[in-house]
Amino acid sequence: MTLPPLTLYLAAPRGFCAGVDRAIKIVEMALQKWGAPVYVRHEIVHNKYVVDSLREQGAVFVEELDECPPDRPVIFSAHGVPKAVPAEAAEREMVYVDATCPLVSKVHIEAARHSENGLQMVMIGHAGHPETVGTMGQLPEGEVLLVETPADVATLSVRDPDKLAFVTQTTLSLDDTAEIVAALKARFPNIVGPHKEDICYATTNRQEAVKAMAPDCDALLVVGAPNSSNSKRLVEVGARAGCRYAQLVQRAADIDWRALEGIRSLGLTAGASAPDVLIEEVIDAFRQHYDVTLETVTTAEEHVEFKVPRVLREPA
């Protein structure tokens, strides 16, 4: 049987970022150092395949610290945690390792510095997302105000309009965030922003790659988890950039082949917490249905690497 032709545009960069890679290594090294079980507060990164793989090695995933026994190590996820969490771990004399992405930690430090300078914080983020919860939890309740849309800015009740600063979740849409920042600056002209963009390099690079290839694609698939903020933003960016069909899939088994009937070009990318094996799985699935010509769309090169905490590099 002759397969229909398909040009498959593969985004570069795509998939794992340095912060995700570091967080996974931290769990693996903790298991090597202390043996199983090692507890992890929240999914280490938002990807079922990664979490299941670590669970098979002996990681136990919980949502709260009180689910962890005091005599076993606990790791805090890449998304970051409120200050109260490591404080509670220290009080219980637990061994803990912080796998917070260094770029998220940078936002935490920014928020604390602005607060020390007497500024009330505004956070641009998604309510309930663990990164937003962790960042807002760096300061006392009421010191960080959350906005999710430009409309939220209009109803914001602040202590002093001339003493404000803002930070953002690192995995947001660049375009959406720019609209909210513009609304904040229009209403609060003296608001202080970050020295450097809070949205991380990996989020930025993956969105730019999607923008570059989306106009040439009949469809776009993003490999990622439904609870992954950066993956969902890639779908939105693709649709906004002109791709008529943009969907999130966790695995090849999730592909809706009927919806893809008649396509001649496909864009493929992956969120920052999706491993290469899942991307290859999707490519292999398309090769079973189409005569695939693979083209890589490169918009940036990444050479970022973050060190793991010293406690894991020291002998047990």
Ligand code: 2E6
The other form holds:
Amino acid sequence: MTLPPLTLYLAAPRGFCAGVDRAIKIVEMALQKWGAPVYVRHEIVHNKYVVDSLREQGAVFVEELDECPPDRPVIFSAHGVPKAVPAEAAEREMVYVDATCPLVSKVHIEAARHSENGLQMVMIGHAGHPETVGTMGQLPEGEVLLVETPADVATLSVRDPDKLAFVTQTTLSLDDTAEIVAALKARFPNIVGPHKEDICYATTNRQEAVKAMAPDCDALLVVGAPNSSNSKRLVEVGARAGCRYAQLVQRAADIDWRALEGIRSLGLTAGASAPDVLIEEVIDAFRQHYDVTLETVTTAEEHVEFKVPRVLREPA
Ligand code: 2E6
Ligand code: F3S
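So the form predicted alone is up there; where is the form predicted in complex with this ligand?
Below: every chain and molecule of the assembly, starting with the one above.
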């Protein structure tokens, strides 16, 4: 049987970022150092395959610190935690390791610094997302104002319009965020912020790669989880850049082959928390349905690496 031809454009960069790589290593090294069980507060990164693999190695995933026994180590997820969480762990004399991505920690430090300088904080982010909860939780409850859309800017009630600063979630859409920042600057010309926003290098590079290839693709698949903010943004970016069918898939079993009938080109990328093995699985599945010509679309190179915390580099 001859298979229909398909050009498969593989985005580069795609998949794991330095913060995800580090967070997973932290759990693996903690298991080596202290043995099982090691507790992890929240999914270490938003990927079921990653979480299931670590669970098999002895990690126990919980949502809150009070679900952990005080005599086992606990790791905080890559998304960051409110200040009250390490404080509570210390009070309970627990061993804890913070796997918050250093680029998220940088935003935490900025928010605290602006507040110490007397500025009221505005956070651009998604309500309820653990990173937003963690960043807002660097300051006392009610101190940080959340903005999700340009329309939210109009209804903000601030203490002093000349004493404001903003920070952002690291995984937002670059274009949506630019609109929100523009609305903030229009209403509060003296608002202080980062040069553009706090969106990280990995989010930026993955969105740029999708933008470059989407117009040439009959369909775009993003390997990633439904609770992964950066992965969901890649689907939106692809659709907005002109791809008629843009879809999130967790793995090959999720592919809707009927919806893809008749396509001649496919764009494939993966969110920052999606492991290579799942991308390979998707490519293999396409090879079974099509005569695939693989082309990599490279728009940036990444050489970022983060060290694991010292406690894990020392012998037990
Ligand atoms: C931590 C911070 C940013 O949902 P989101 O995209 O934030 O998270 P993951 O786990 O899908 O991606 C990695 C990550 C971790 N991004
Ligand atoms: Fe960090 Fe960005 Fe990855 S904030 S965890 S490098 S998506």
